[in-house]
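Below you'll find only one chain, the form predicted alone, shown as structure tokens.
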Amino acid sequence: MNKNYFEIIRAGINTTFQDLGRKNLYHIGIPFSGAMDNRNYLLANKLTGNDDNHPVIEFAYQGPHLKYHGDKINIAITGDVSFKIKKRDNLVDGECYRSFILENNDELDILSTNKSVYGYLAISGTFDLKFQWSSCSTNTKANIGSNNGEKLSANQKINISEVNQNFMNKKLNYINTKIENIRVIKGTNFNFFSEKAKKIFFENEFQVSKLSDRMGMRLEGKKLENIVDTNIRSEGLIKGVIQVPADGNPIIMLSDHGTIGGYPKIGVVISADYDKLVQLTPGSVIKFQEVDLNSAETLFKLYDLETQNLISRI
């Protein structure tokens, strides 16, 4: 048996191993999936001392209560999560984007996310996983990727290969901002719609619905009304892609989506926005707003900069 290993008391919601994805595999039905939310994936990496596609584990909401045995090894939590590590009779508050050591026997207890839907916990070591099509990603609604392509389970355990000794203690000074606007660009449909459509969609607010996970969001709100056909010949979607359906509803493809549809587009939200998109909590507020493609390649340069002036300076 592997020595080294976290015992699963609670698995939480939605709990899965994921890295950056898997890619050019559109052709056969297969989404990227990975990590929800990019940057707080890759900090949760770097804060354990791990390279950029390494796994971890990510939780929706509520996160797993693990019992760690074996050597000691660093752990880190990135989003804005609550959580606790009991050592022994001592319980300490656990603080997010700052590494921690378990030893053996000590307990991780993820309690929450607050006022946010993804946190992601990373080990100074490596899990024993099996790897489809160059990774570990975890797709529940296709079974595909590590843990037979499930979610962990209470009871399970979770063997760990190898524990590096990096031991040091790293912090970083960050807090989850939320998000005003979401920015999209026009979709290839966009004059499917009626003018007064157009102006409800970049005027109106959208709510966030309980009908959201890792494959779509459903958004709630002033009906977008289509003015050609509510069905078009099925064809390639895209991650962040927003489509329209017969009952006015958007929804927006997230990574775990389906790789064709028969809905026409109205827009697709820029990458430079989609971190925080997918944060957003059910009965949150959507407002979207319009920019140009030129002005998107030059957001998502500028977010991708910062986030790795964020990894600098771990």
Contents of the next structure:
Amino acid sequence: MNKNYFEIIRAGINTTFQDLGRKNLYHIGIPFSGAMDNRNYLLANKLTGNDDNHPVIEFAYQGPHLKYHGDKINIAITGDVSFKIKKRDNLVDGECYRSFILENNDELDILSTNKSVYGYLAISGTFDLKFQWSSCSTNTKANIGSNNGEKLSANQKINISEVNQNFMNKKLNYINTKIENIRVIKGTNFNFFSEKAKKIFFENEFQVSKLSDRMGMRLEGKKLENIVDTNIRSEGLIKGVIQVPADGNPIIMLSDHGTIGGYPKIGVVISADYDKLVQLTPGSVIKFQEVDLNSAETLFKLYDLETQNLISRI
Amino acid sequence: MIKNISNLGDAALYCDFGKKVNKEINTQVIKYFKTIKEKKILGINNLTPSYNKLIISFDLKKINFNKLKKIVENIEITKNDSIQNKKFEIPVCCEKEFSLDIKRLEEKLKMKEEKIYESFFEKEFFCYMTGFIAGMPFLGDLDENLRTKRLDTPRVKVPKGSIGLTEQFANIYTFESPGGWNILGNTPLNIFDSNKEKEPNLINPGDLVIFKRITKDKYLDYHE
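Can you swap the form predicted alone for the form predicted together with the partner chain?
Full complex below, order starting with the chain above.
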């Protein structure tokens, strides 16, 4: 039996194990999955001395309340997250982007993400997980991955098979910034939409709807009128694609999206803006801004350099 | 042949094989898919073949659109490369509890129940693609007289194993999922098994499928 584990006192709203996701499975209908906010995922692992593809716990809105049992372990939380650490009877406020030591019977209460959706908990150790197609990422729609493809629930145990006893104190000064302008490249069915709809798409604001999850982000605003066809021949999708069904409300495909879709694509969110897009909470106001392919590639290079730079400072 | 390659966002190639949807064009798509997959080109994350498109998504840290486009344009597909078709018989039970939309189909197609089954069973179908949900096969072509649209309001839950019809295609719901296809019956076979990592899908693009009608007793035998 595992002597190191977390006892789950409260599971949180949508708490799952995630890593870098699964590749080369779209053709059989299995999405990429993996951590939604890649940068915060990488930073959490780096702060606890792990490599890039090391499973972490992802939580949304309200995180889990955990009690630790076992040998001393290092942990780090990334994102914009409020949490508390309880050592014996001493309750202290936690700080994101720094490593903490947890000892036997310490509690970690992840209260909420602040004006953002996802946060990450990494440990200087290895969770005891089931891997499918070389990834632990939980996909709750297809019941694939660790924890039988389900989100964590109360009264479960999270077993840790190995604890790495490197207790370096690591810290990073980083503040998550929010974006309101989402940069997009025109989609392959852009000309299916009326001139008025194209104008609305780039000039009006949209609101993130409550009906958003790891599969997709639904938007509300002025309806986008289609003048050619509201259905196309079903074809492949990728994350970031903005589909517009007959009701005129756009849906942005996120990491657990269906691999095939039959609605016209008005645009695709550029790779550089994806991590920040997924952090937008329901009710947030966004505006789309057009960029060309060259600019999108440059913007991604800059974003990636910034991430690498943050990692090198840890 | 690929008629046109454009970019879908900054990290995917959108290969268009033309407007038509038929076996010949889809066979081309599948040949390209298999050839590119075997080449294991650095940076490719995913290949999604569909009726008449192939979407190739890639890791922008490793390659970009123009470089990968050149590679794909220069790939040769040899004429002799035939697709290895497998043939499957899929048992389907059409008891009332399974054929959820038979009344709607009778009405829309202006055909009697028995005529619908007669047009559907014992005919050979071709798997154009798999996806949307894990392992779901898109099978064509239905006879002209069986073609109808999706439900006006999709079901929130379509039971696992359901056989659906829409336009020129039939599909199989590999697990419970939302969906808007007209449900004709249910198969007791497991079409997708995530525990078989090498071959989780029973039916793959290019495979041939014949549906066989079975009784409720026989259906129940499968579950024992």
